[in-house]
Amino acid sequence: MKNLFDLRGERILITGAGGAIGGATARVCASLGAELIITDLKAPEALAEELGNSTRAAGLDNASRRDVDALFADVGPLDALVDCSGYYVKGDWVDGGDEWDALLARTLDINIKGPTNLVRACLPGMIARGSGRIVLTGSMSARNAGSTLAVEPAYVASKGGLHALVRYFARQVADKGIVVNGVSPGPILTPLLVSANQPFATDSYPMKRLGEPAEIGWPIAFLCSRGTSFMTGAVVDVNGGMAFS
């Protein structure tokens, strides 16, 4: 029988792997034998160089529906799409003012706009093949809205949204051979959890502790094999027992 969870020969796009969650899910596949197409905001050159396996980098700005074109129209068929790119940044929804409106609109562009200029770039080229994998990042603060108080509103409403566009876009196309779903990790020591100052409690969390990147990268290697087959519109938790759907 063959091993559906073997990425070899499978051709994937990664945004976001210059994070700390999607150069881990980069690893994950690449380990897996997937042929890998990486991009960032600025190319994630050094990541390709340490993979090998004819992994290609590439700058892109998810939010920019033109670029997103140009690149799929460059890259050739996928067998799965993995948006690991993500935007957040603390404000003052309160009194922010102007400068908090322009928080939002990017956090939007970034977290909605972008995986949605992905999916509608990357269906062509799928429903041609008769298949396809696409997996969304969301986050568990979409689900008890951020697991400190210190959590920005703006992040959380674009994550809420982000899991109603999986099974969205996974209605639209589950007759065609594709599936759709996402991930919900809850809080991971990552750069920009780091950078963000939040005090976790840990000693309250059922593992005591947070994730790694490597935990999310590794479901979402899942989430890209054919394995997945009859999967499709789900939002799976991944966050030490923190919430549950």
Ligand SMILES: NC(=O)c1ccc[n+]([C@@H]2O[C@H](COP(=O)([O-])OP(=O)(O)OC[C@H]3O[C@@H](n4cnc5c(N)ncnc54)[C@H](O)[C@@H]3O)[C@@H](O)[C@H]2O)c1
Second form
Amino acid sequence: MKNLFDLRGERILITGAGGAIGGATARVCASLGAELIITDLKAPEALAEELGNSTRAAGLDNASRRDVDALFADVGPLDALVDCSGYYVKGDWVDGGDEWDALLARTLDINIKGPTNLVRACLPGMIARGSGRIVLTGSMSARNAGSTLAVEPAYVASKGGLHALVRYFARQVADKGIVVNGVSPGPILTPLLVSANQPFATDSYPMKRLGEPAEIGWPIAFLCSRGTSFMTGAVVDVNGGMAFS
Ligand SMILES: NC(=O)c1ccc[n+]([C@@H]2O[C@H](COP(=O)([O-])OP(=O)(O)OC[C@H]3O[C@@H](n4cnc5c(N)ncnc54)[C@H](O)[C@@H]3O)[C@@H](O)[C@H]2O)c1
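I would like to compare: after the form predicted alone, may I see the structure of the form predicted together with the ligand?
Next comes the full complex, and the chain you just saw is listed first.
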């Protein structure tokens, strides 16, 4: 029987690959044999060099529809798209005034418009080939309203919207050989979390610890694989048992 988790021969584009979870995902997918195109605001050249296997690095602002369309016109056929980019900055939605309004707009630009730009750009090629897997990154904070991380509402709303978009995109292309799924990570030790600058009561967590980036990367690699042929519209909880959908 063919091993459908094997990623050899699969071309996967991973955005946010300069970040912790995106970088870990790239390493996992490369270890399974995938050929990667890795992007971030600044091209992750060092990671591309580390991974070898014809990995290509590119700079890309996912929030720019024009830049996303230009890159996708250039990269050639893709078997899978993974978006690990994300934006989380604390703000004061009660007294923050214009500053918070700008933070909301920036958060939605990166966490909602970015994935929409990416999905829109990769679909024509996948539809033409009758095959593709798309993986988007949500958050446990959309499930538990940030009971572990003191998140603020722009982030919670953006990730709740992202979970809804996973289901929306999945429905749109369910009869075209394309599956769209997401992961919903709990607190993972990454720069994004460290920037929150808050203590975590890990003793009260079921596994008594935070997650590691690769512990999101492995589930994402599964979602990139052909083993997901009858799985679409799922947002998979990966949170050490902290919250269930
Ligand atoms: N770390 C956690 O605890 C946690 C929990 C739940 C969800 N997430 C989500 O996981 C994903 C990865 O987060 P991470 O923890 O690895 O953070 P990270 O900060 O290490 O990585 C995020 C990456 O996104 C990139 N990025 C930001 N804006 C971009 C844009 N406009 N275009 C392209 N790239 C852009 C950044 O440059 C960065 O490299 C995010 O979507 C985040 O919301 C993280």
